[in-house]
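The chain below stands alone, shown as structure tokens; this is the form predicted alone.
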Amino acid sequence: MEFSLTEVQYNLVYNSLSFVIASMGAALLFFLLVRNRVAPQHRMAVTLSTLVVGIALYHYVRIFGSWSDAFSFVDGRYVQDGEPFNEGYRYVDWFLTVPLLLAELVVVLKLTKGKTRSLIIRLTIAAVAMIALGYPGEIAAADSSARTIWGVLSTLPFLYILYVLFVELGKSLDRQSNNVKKLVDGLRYIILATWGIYPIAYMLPSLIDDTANAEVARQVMYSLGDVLAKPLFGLLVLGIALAKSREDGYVEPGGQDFGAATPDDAGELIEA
């Protein structure tokens, strides 16, 4: 459906897409930066999540180009006379960052084999079957029942996704020391947090009548979603591995000895 924009309307998507490939550049430049600081048996976790961020940079940057094919400036208004702006691209980017995500923090765990390769097979099974019910709705009708069929159904999986993350996961968290846990405690709640952004999102177009502002606040709130989710997650990924390191007596080439593992290290490395 075709609708026009205010200035300010278009212009609050187009800084939001902005803010996002700035927060996904300088997070990448970080993970690349600080990775040699972890020990070598627990930076896959690390690369995971440089990874992530660099797939989401490639993927905002597309949408940053699609909304402004997408609109031209008339009379004070934008109005949406060029190509259609391409929602596909925010589906292909979670299809490909929620598996690794998830698979960030199974691997920093460091768990046994075979936990682990259970975990990440069930978790990245769940992660595309919500995403790939997801789409269906998002390009239906904002007053059509098949955006809340979807929307429901992609939320299954979700549940599953918390109850792995909540149960079978916390049952593995024993072995690990007490500052660990609490950073795992703060990864899952942040999931719990921040994913529940994309629902409200998601629904905003069966929520306001308002067609412009409805799609303005649903781009807006994609993309904070996606900022906490994936630089955020990814620094407190980091600084499991890092207490991890500790753990381990790991000495940084060039440096000295981590010491004693902290809860703060993620503060750590934000403030340094």
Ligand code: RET
Second form
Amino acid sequence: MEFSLTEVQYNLVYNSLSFVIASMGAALLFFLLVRNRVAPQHRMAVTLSTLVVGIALYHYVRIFGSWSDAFSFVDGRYVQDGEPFNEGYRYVDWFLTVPLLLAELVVVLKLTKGKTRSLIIRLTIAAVAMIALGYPGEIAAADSSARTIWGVLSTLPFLYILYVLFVELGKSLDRQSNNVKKLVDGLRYIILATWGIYPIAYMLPSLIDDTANAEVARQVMYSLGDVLAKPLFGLLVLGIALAKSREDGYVEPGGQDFGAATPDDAGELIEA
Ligand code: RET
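Pass me the form predicted together with the named molecule as well; I've looked at the form predicted alone already.
Okay, now the whole complex, with that chain kicking things off.
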């Protein structure tokens, strides 16, 4: 399907992809730099965040290259006459990162070993099924029934993931402190809001008649979704890991304990 884009359309995608590369790179550095602030028993979640943004950084560099290679600038328009744009990178990326993101949420809760294992196995199978079933639809023609059928099939494991997060995980939250419970609760709604972007972006080619507009909107939405679902989600999980570290009385080696202020602190400040 060859088509052409205006300069604005082409650059909208180009700059979105560039923005994602910068976000993933910055997040990668940030997660590496802050890991010592988290107690060792809560560090696995931060490790998983670091892997997720690292994997995404690599894929976005490839997606960016594929986008640039697919078009030539001819008579004031970007014409898709190069190698086809490879949609596969996104799906390979999700294949690796979505199970890791779900595992991240489960491990930061520090549930029993059996519960953690069972949740991670079921969520991973559902995530892999969701992405594997979505891909054939993604590369099918915009108006084909194949796109709808694969989309519906892929939504089934998606709904299962939401069921596990909202119903099953909800039961396990009772053992968490009030503070952590609130953070995890917020996190689940962030998942609902940000993951909801993906099926909407997937449907755009069937909803928007103009092929170029649909393609641009889809790429921009997927890119935005990835920044919210990976770096932002990682920051929120980091917040939970830090809250739990504090509750466990952890102080970073060589760091200062900024715990509760005491009346003595005020005295010291006045003397200083
Ligand atoms: C597809 C196909 C259409 C139906 C549904 C989909 C859901 C995709 C989701 C992807 C989430 C990706 C994340 C990536 C970030 O790292 C495959 C588009 C329901 C929910 C969170």
